[in-house]
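One chain comes next, on its own, written out as structure tokens in the form predicted alone.
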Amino acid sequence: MDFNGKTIIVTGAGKGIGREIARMLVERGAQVVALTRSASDVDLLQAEPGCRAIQVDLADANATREAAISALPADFLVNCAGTTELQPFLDTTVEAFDRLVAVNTRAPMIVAQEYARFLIKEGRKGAIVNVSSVASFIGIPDHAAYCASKGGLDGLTRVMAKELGPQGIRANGVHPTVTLTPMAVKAWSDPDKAAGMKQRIPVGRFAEPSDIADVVLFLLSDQAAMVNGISMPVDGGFMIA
């Protein structure tokens, strides 16, 4: 997959899956505009060839819109930023719920709005990949707000595909199983909890960031020109187990 001459916005590019997506895109000739929250991640990304970084707290709607506009022009968009907070359903706080929805659901909507408006105005085609989670399909204990936020993202992806497809902009979702990022290591630090989850994955392991990035790049590419509106599990068979 060749991305020479293409510019791709990647949110959450400072760490984990987003960082691997950015790395693989640059390796294939792309210019990446990385949206990330951490100042230290901005410094690291800016030092890498082919990458421009914008620091933004995606929980802030106005700052998110400003960052999205400043990231343009762009050919493709990957909404990969995400956050989580472990709370049982009965103990889920309004503050935590609102924060996860703001970052995991509202921010992708805002960035995609500005990206799509730009493309439509310019008469250009494009593609959006929203990185969701298998947590949008199933109930995971202690992940009430996270599951809800990713389910909301899936709903947005389907509407994007329906409304933006006629404008030449495809939108698809990718749904990883547990992926070995710093956030996942924190969420699955309990050995018993991790073992129970891993036993439900037929290939017998958690995902690596590169497993997810490969699928994201395919969905951005011309090879996926007729793929629009899907929810693609990248889960080692978890959903059929």
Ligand code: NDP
The other form holds:
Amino acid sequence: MDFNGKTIIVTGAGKGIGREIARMLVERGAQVVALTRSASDVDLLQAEPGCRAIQVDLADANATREAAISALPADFLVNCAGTTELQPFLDTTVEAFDRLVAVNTRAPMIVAQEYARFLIKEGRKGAIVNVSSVASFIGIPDHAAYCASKGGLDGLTRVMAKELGPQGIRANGVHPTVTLTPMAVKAWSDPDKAAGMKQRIPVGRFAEPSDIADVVLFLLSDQAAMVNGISMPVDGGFMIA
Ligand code: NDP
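With the form predicted alone done, generate the form predicted together with this ligand in the same format.
Following is the full complex, with the preceding chain placed first.
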């Protein structure tokens, strides 16, 4: 897949899956505009050829809109930033719920709005990939707010696919299983819990960031020109197990 001459916004490009997506895109000729939070990651990304980094806290709606506008012009968008906090359902706090929905659901909506408005105004086509999770399909204990936030993101993806498709902008969701990144360490460091999860993945391993990035790049590319509105698990068969 060739992304020469294309500019691609990648949220959460500071670490994990987003970092790998950005790396692979640059390797294939793209210019990446990274929207991420930690200053140290912003500095590292800025120093990399093919990368421009904008520091933003995606939990802040106004700052997110401002950052999205300053990331333009762009050809494609990957909403990859996400966060989690582990709480049993009965102990899920309103504050944590709001934080997760702000970052995992509302921020992708805001960034996609600004990106799509720009394309429509310019009469250009494009593609959006929203990084969701298998957690939007199933109930994972201690992940109530996370599951809800990703379910909400899937709803947005489907509506974007219907409303933006006629304007030449495709929108698809990618649903990783446990992927070996800093977030996975936070959620799956208990060896018993991790072993139980791995047992349910027919290919017998957790995903690597590159497994997810490969699928994201395909969905952005012209090879996926007729793919719109799907929720694609990247889960080694977890969903059928
Ligand atoms: P990481 O925690 O490794 O990286 C997440 C990135 O998003 C970081 O660069 C982080 O920046 C950024 N980010 C998080 N919150 C904010 C915020 N408020 N404002 C700006 N940037 C923010 O996560 P992963 O790479 O593992 O996850 C990427 C996506 O994949 C997420 O949407 C996640 O839900 C999804 N996913 C991950 C799975 C996994 O097992 N890893 C499984 C299924 C889905 P900073 O560190 O500076 O806060």
